[in-house]
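Given next, in structure tokens, is a single chain: the form predicted alone.
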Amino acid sequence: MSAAHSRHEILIVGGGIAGLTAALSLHRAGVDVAVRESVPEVKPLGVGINLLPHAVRELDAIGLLDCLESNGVAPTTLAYFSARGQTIWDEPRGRAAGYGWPQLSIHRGTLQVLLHEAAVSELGPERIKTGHHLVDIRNIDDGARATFEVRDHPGTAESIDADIVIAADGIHSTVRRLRHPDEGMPIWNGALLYRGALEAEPILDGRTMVWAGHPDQKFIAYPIRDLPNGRQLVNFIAEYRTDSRELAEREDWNRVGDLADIAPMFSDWVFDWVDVPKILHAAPSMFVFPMVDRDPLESWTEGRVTLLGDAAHPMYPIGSNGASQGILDARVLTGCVLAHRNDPDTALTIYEAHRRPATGAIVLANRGLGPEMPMKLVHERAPGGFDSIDDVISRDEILEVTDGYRRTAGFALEALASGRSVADADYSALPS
């Protein structure tokens, strides 16, 4: 097998949202960085995601805000409803809540392509390569070495040495599996998410994210693009929990969902503000995903190799935190590398000290239902509906949960008041 060999200051394994954000952030800070991605071609796949204000602040810091705003929607309200369509509570979001940055809802594939195109344009195609599948990674005297199979050229490999190798290769991370071979499949909580996007009339004011139901069955919808005809591209999730707790094969992760499996469960979810059966039947397609995460690790770093994004802390898609936390990882990593340019070991130690405990707390908070806990309480206390929500749950009880989650996830309003990017924080020493 023929092999090419090169060296960079930092190598990123994985060209997803977190990996590409890290590449752009590090490059703009003057760091020599390269990215290798396994898939042969980056395509606008997936469904909608939300970026919270603290993540949008970081993307703004690397010059991407205008592009993202023109390709997504900035919701101003998050509204929660019971399984009978009755309002539980609502709250302002993004700039409407006083943040200096919006919350952004955008198609995941659109965001992926925008980041990839920006990285290729700024770093050059020789540094951002697809079709490179990691087959081996090891520490060497002055860094780490990653070896890739070049899929477009069978029998060809590429070996790259770097001061630091960052594994941003997702929930099925090859690097994490090599480091933790006994970890096994991700942990499934029994919930299945049927996800899709369709062109539709705006729901409510067209700037509201809606969550209806309870942890065992819920419907979520929000716009991810305004269309010229006055309609919107609307992302939806129809979710229900089963009794099963075992995943069979990796293919369970991204398969086409069957309408017949999910539509009967929502047949009577017709409310004056949304017709759920109509949305499900009108969707051109949908995918089904299990709701999974992994236990927090006791360490992300081994030698000069560390984890970032979903490879480090896969979490339930509750509270719009998955992609946002990966973006924060990327920016904190940048700050640590710049603070310790000549001492990669210290840079990685401080990066992990800041990010591993913070993200581990979010993983566990999401297992505890995160901001969805009031929905559970309402369903338990008033399954047949209510005349007044105040008879079921108090505003203070709701705020205790939702404000606590915002603090855990790092986007409490006071935490963003200074407008300072996390990349500019003081990383001279371990956090106290």
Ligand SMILES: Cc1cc2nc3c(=O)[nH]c(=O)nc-3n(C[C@H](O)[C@H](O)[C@H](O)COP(=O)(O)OP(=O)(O)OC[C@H]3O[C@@H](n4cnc5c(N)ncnc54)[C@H](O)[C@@H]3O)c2cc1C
Second form
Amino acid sequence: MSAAHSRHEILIVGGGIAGLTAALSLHRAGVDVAVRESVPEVKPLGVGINLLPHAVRELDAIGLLDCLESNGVAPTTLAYFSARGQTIWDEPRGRAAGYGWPQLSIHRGTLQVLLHEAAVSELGPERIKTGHHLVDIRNIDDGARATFEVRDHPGTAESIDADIVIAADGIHSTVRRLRHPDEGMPIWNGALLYRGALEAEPILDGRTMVWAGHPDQKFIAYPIRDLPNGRQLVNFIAEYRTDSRELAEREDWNRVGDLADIAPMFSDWVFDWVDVPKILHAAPSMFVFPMVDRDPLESWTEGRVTLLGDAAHPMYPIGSNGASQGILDARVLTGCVLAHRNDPDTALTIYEAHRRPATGAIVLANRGLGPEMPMKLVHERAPGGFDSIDDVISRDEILEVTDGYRRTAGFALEALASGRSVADADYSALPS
Ligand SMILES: Cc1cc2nc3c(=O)[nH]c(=O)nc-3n(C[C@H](O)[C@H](O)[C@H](O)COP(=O)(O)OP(=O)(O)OC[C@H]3O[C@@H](n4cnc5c(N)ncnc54)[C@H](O)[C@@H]3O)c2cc1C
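Requested next: the structure of the form predicted in complex with the ligand (the form predicted alone having been shown above).
The next block holds the full complex; its first chain is the one shown before.
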């Protein structure tokens, strides 16, 4: 096998949302960085994704806010409903809630393509390459060496040395598997998510994210693009929980789901504010995805190699944190690298000390239903419906859950009050 060889200050394995954000952020800070992505071509895969205001602040800091705002939708309200369509609670989101930045709902593929195009244009095609699949990683004197199979030239490899290698290669991270060979498949909680997007009339005011039902059966919808004809591209998730815990096959974001498996369960979810069966039947296609995560790790860094994004902390897609936390990792890493430019070991130690405990707490909070707990309580206390929600759950009880989750996930309003990017925080020493 012939092998090309090069060296960079930082090498990122995986050109997904977190890896590309890290590349743009480090490059703009003057760091020599390269990315290698496994897929031969970046295609706009996936459906909707949400970015919380603290992650949007970081994307703003690297100059992407205008472009993302014009390609997504900024929800102003999150509304919770019971399985009978009755209102439980609503709360303002993004700027409407007093944040300096919006929350953004966007097609994941659009986001990835925008990040990829920005990275190629700013770093150049030599530094951002697709079709390179990581097969080996090892520490060497003063750095780490990553070896990639070059997919469109069978028998060819590329090996790259770097002061630091960042594994941003997603929930099935090769680096994580090499480091933790016994970890096995992600852990499934039995829930299946049928996800899709379709052109539809706006739901409610066209700026509301709706969550209806309870942990055993739930419907979520939010717009991800305004269309010129006044309609919207609406993302939906119809979810139900099975008794199974064993995944028959590895989960895949692109696995096609069957309408016949999900539609009957929602056939009577016709409310005055949304017609769920109509949405499911009108969707051109849908994907089925199991609710999986992995246990938090005891460490992320070994020598000059560390983890970032889903490779480090895959979590249930609850509470809009998957992509948001990967973006925060990227920016904290940038701050740590800049604070310790001549001492990569210290940069990685401080990065991990900030991000590993914080994201581990969110993985666990999401297992405990995160911000969806009030929906469970309402279902348990009033399965047949209610005359007044105040008889079922108090505002204080809901606020305790939702405020607690905001604090855990790092987007409590006061945490963003200074307006300062996390990359500009003080990383001179370990957090106290
Ligand atoms: C195809 C796809 C569709 C998705 N759709 C959705 C969605 O609809 N909604 C949602 O909430 N989340 C979705 N996600 C997950 C979401 O992107 C992540 O949870 C989140 O954005 C964190 O991003 P990440 O960069 O850590 O991981 P990812 O976005 O998963 O990116 C990881 C990247 O690493 C690459 N990679 C993997 N192995 C190797 C290797 N050995 N060598 C080199 N590169 C490698 C992958 O090809 C991928 O591009 C999707 C992910 C993928 C890959």
